[in-house]
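One chain comes next, on its own, written out as structure tokens in the form predicted alone.
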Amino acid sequence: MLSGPLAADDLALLRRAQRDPSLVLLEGMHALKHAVRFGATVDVVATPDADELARLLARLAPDVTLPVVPGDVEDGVWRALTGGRALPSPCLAVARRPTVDVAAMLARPARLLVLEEPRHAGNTGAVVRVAAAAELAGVVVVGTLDPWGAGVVRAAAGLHFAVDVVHVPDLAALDTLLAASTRPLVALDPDGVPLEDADVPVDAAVALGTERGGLSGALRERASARVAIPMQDGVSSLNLATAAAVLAYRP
């Protein structure tokens, strides 16, 4: 793998992905590698060690091409731009954030998960790659994370690409893009009639609140139908990726 100094330029722009929401911040190889898997248009890739991105690349996404040449960052340059976090892996891209067709999104025959107010970006991201996974319509998250960001984006390994990720700021936004669909809402609830016994539409938007908290009762009263996964008594909660995946999965 060939590669020169970062330019400038390519600097400049790794400093503004972190506060531009028309960009996106990868952070790590796997994430770079979806992205260019599936379709992302990549600006700027930096590195501070060329020859292991490329080995990486060559043992673990073989058939990935990188559309821009890798820039070398000198340590103190890249100390700064990682705020002295390790990464992943030694890499730090920067995408054009897609914009996402709601409507095509909608139309699709797969469940579509809801997010109500998540607080964490990790368990945000491994939904996002859940879904990617499981071919799901997309991802809405509602309230003030912003799902693009770094630490979901991170988290999702670049899946945002594979799968459609929509943010709203409030249930009105929500009942606005739902009000475009004859999707069912379905809240996951721990009252609900246990999912064994319920009825989840192929098609349903199905919401999830957090660990803690669960769901406000305002989403709870839109929803059409509430199910409850099962579990052991005294285990109060699974990880939100892990009840989403459970949801996604289900027949």
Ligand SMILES: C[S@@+](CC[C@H](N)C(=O)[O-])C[C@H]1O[C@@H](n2cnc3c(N)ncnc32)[C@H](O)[C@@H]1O
Given for the second form:
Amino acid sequence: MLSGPLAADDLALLRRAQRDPSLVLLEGMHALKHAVRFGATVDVVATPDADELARLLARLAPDVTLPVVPGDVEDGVWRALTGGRALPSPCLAVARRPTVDVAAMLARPARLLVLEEPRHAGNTGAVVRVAAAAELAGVVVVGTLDPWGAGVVRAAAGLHFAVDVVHVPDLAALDTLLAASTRPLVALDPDGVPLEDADVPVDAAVALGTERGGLSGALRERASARVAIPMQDGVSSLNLATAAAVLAYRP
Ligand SMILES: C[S@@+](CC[C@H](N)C(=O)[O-])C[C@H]1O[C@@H](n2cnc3c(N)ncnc32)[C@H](O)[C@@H]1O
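Now show me the form predicted in complex with the named molecule; what you just gave was the form predicted alone.
The complete assembly is shown below, putting the previous chain first.
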């Protein structure tokens, strides 16, 4: 693959992407592949091993043509950029964060997932990934975790560009967002009514709680129904993303 030395401006953009909310840092080839496939504007691709990146793309994403020539990065710079972490594959890229059309998201005839105060970037990314795969209306993350953070985007394999992902700070902001739609709010709760006895409309906003504590009382009160996915006696709960997947694919 054609590559060349990484330009100083591109290196600066890579460094800035870690903290600039208008940018998205893509870690690894899968995130880059999905970003390109789903129309992201990618400004920079950097790699310490252009041949390996080319081999991976040829094998796993032959349909993808990179929109920019990858910039070669020396080992020391690569270590500084990655903080010494091993990435899933040898590339980092910077894309621009898209603006979500919230009205269009709410109007889409599919379920919307609402995550209340998720703590774990890996779980949140896995939810985005399943929402994209199942063509849900979107994912709304309530709380302090930035769903566009690099760890979430990596766990979602870059599928933020295939489904709308919205961040709101608190339940009051969620109320404002949902007020613009007629979607019923259904809470997923191990203490709710069994899923087989429940009606979860295909346009429901389906809320899931935080990993350790579950849903807040305030969210439970807002929900029109609380629904449980059956589990063997003694099992406390499913993983957040696993529970989301059950509802994502339920007719
Ligand atoms: C890891 S669980 C939280 C566990 C927490 N101790 C509780 O009791 O809810 C994260 C979220 O996934 C959803 N969840 C997990 N297992 C579920 C189940 N069997 N039925 C319904 N929702 C479930 C709930 O929304 C829950 O708040």
